[in-house]
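A lone chain, given as structure tokens: the form predicted on its own.
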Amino acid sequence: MEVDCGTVWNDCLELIRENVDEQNFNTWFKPIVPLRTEGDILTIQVPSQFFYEWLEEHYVPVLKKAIHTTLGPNSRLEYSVVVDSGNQRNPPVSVNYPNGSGFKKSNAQVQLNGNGNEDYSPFSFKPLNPQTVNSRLNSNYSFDNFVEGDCNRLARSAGVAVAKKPGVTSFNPLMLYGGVGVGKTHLVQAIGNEIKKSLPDKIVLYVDQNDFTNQFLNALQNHKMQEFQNFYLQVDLLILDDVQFLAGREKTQEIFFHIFNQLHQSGKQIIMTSDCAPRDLKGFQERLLSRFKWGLTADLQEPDFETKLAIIHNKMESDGIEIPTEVAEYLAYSVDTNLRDMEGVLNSLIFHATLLKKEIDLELAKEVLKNIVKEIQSDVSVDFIQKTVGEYFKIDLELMKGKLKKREIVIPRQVAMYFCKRYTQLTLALIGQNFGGRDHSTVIHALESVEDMMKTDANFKNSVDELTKKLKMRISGSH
């Protein structure tokens, strides 16, 4: 006849009682839901991989006399503990270790119960060595080459402060979101790199959502999931790339819903990127998205002026080339799409310049230019962007090329300035010309005012952005 676990628990809660102070007392064992007995084994509930950590390092002796006196010398404790409290749709989830105070956790028996998980049971670690596993990084993607500027600086401090304290920081998960090509990929590589080489010990694993999606069903077809699990609970640091495509794959996301949990309660660190911020992510399940709000959410946008001048000599300087700041000037104001065109446009410039045997000059980085974005087109007139921004802003074309300072027309001079240095070929001081005669330092003051203007002001940037789809619009209409 099997003894009842309230019971047995009640009695060992009296011997323990004897040797714990009261505060202890309260906090550590009242909280413990007794389970099951099964011959000499009393399983306990505990409410996570933390309060089980701490009775393991603080309580054994205590742990071990309550059971040996309630149940015997040969008995023993495990736990069943709780890595998810569920909610009125989904129940608890728990994780079971059979071998706890002091005995060996190496052959643990996970279990992942609710939600009509298989269990795992039982399994032996294959461990991973830091030294030999691949952890998919590219080697080219450092913190010394990942230029910082207004649109990614928090990213990258928080980047800066997981390397040097992986998984200790509240920047746990690090959850990094932007556009194309602002630099996502980048950053989190660069944090796994760091890491590798001032922490050699640890298991750094880089990873796109596509390969955990097909490693996991590859795993599920061929009943290794548990296999697949182990491998991802030795980590120490799992990057995961472009979460948002895990959007509707329910299977997949209940895995990494276990895996994360895992990790995170063992101290692990988590670093994850998504095309927008966790709020808007569409088809995911609620408890898995509370979990990417646990740590840091920081975007990257779309880089700056100068962020962009920046960029482009850091490149430029790295493949060992110089390049004329007029040309670098001309880069960073014609290509305003993302950070990954400008890289390929900077590639073509440099493939140009070495076949021709020419020097890279403003003449080339037109020519250049000119096959690559479609939207600068030669025959877009200064006249044309004139009169699309003055009707915008509902202000004469006279008043606009005229000499009056009201704000009411400064700015929409400013902005149609920076619209004809990104849509036309013309140099600063032609530019100037077209606006009553004004000298090319006017219109670097114009760029840059409408640059800062669109980083403080939501309602301006909203109004540059709506007339760049006007002007692209009408600009591919007219070809």
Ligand code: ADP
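Residue numbers count along the first chain shown, from 1. What you are looking at is a predicted structure, and each value in this text was computed from that prediction instead of being measured. Heads up, when I say rigid core I mean the largest set of C-alphas that superpose within 1.5 Å between the two forms. What changes on going to the form predicted in complex with ligand ADP:
- Comparing the forms between these two forms, the C-alpha position of residue 144 differs by less than 2 angstroms, with the core used for superposition.
- Relative to the superposed core, residue 76 shifts its CA atom by 2 Å or more between these two forms.
- With a cut-off of 2 Å and the rigid core superposed, residue 265 has a Cα displacement that falls short of the cut-off between these two forms.
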Given for the second form:
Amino acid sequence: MEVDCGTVWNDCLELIRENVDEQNFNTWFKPIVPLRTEGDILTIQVPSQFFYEWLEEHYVPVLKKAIHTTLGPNSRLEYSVVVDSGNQRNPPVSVNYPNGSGFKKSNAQVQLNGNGNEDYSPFSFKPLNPQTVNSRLNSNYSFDNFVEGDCNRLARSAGVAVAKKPGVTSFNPLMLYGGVGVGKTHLVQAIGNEIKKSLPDKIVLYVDQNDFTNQFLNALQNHKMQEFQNFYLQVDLLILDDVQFLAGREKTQEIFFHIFNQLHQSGKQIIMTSDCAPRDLKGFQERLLSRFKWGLTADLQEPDFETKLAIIHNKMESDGIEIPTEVAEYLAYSVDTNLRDMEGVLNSLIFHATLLKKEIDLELAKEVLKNIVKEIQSDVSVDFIQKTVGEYFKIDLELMKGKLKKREIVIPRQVAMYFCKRYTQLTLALIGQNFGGRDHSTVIHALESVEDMMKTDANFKNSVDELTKKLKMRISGSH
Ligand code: ADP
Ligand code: MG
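Please could you give me the other form, the form predicted in complex with ligand ADP, since above is the form predicted on its own?
And the full complex, kicking off with our chain again.
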């Protein structure tokens, strides 16, 4: 006897509803259309391959239980994945229970409609118009104003290659990584802008992980998952900035994994940035990390002195402002935190020069720097720091600057370097100079050691805190 598939499915839904929260129920089960029952096979229609995969990955036990209860222990479920806005359907993608549970990639194929265009949902498919889609790009970022240096050469060339032939090179995905302010966002935006200009039919989208996560959560809450996916799956170049923040966000990673796969399979370009190499990313599913490594991974380093100098000149020139060489050099030496701080300093200089009509000279540069880079205090001299630290640890100034590598001397020496970095405007190189001609890497090492020890050794941290108080007293006393 043929049973009405609508009734069977309604019974299933009742059972499913008991096991799934309302939001997920509305998102993943409401859109399903029961097609037919033949014997003990129920066929349901789902609106996309993605949808099918999602059900298979997350709801097999729930579906199985519901179908076995309503249609008997030997019953099976078949899917018909309809990814066409018209009425063409592919042969059902079948998944057999009980042996067939779990994610079966090989069973599913992306289905094309009659025109060979990929549509993803019969319900809410809206083709995007490349001319009107908001790409979220900032047109100020270009290759022209991205200064090339040893620190970014590989990443930049890869970016240029991808911009010429998105999705066609083997640099897919392109994963750029590096610390704060090394130019990741600038570079990926430049790629996006370039593609929009030279290939106006391509749909380009820049999102940072925050936008992506919020859109996704919004879609979930408002039962707009289909629209969300439809949108992303039509993008030709997807740029996801700062992926490291997806760490621990399992659901967002899940959806990104699916979007990533589908885009990649259909030859669309994906670009991502991260603050560290993929192998060092924590809180990511292994399968997602392995995808990140498919294409090309390229790092951007802190810019060297020459590159910084070129960036400063470049930026000032584009704003039509002349900056004396000595001022540019002073800034390239002194701002050794990151390029974002540099950007702040330069903007402030531009402000002074244009609105307050001040001449840009060393004095102005120093003043601006003092206001922007916190904790930089020019009143404390290296001498004073060395003396104060030396007295505290009871070692001679000579030893502090000397070559001896005994622990009881090395530690005070490192602490003094640490305070020089905090309380003077000196570059790392100049700090090193003041400690018996050591180089900047020795100073970096000292800073790291002090910070590490403060984390692990409470006594040591106490000493540093006491010294901080002593030095601060001097700083405020001298004002
Ligand atoms: P990240 O995304 O790596 O933190 P950004 O791309 O935001 O860094 O860069 C910080 C600032 O430094 C931006 O204003 C950017 O334009 C500038 N910048 C970074 N690298 C370069 C470069 N190579 N040439 C020109 N400007 C750069
Ligand atoms: Mg950035």
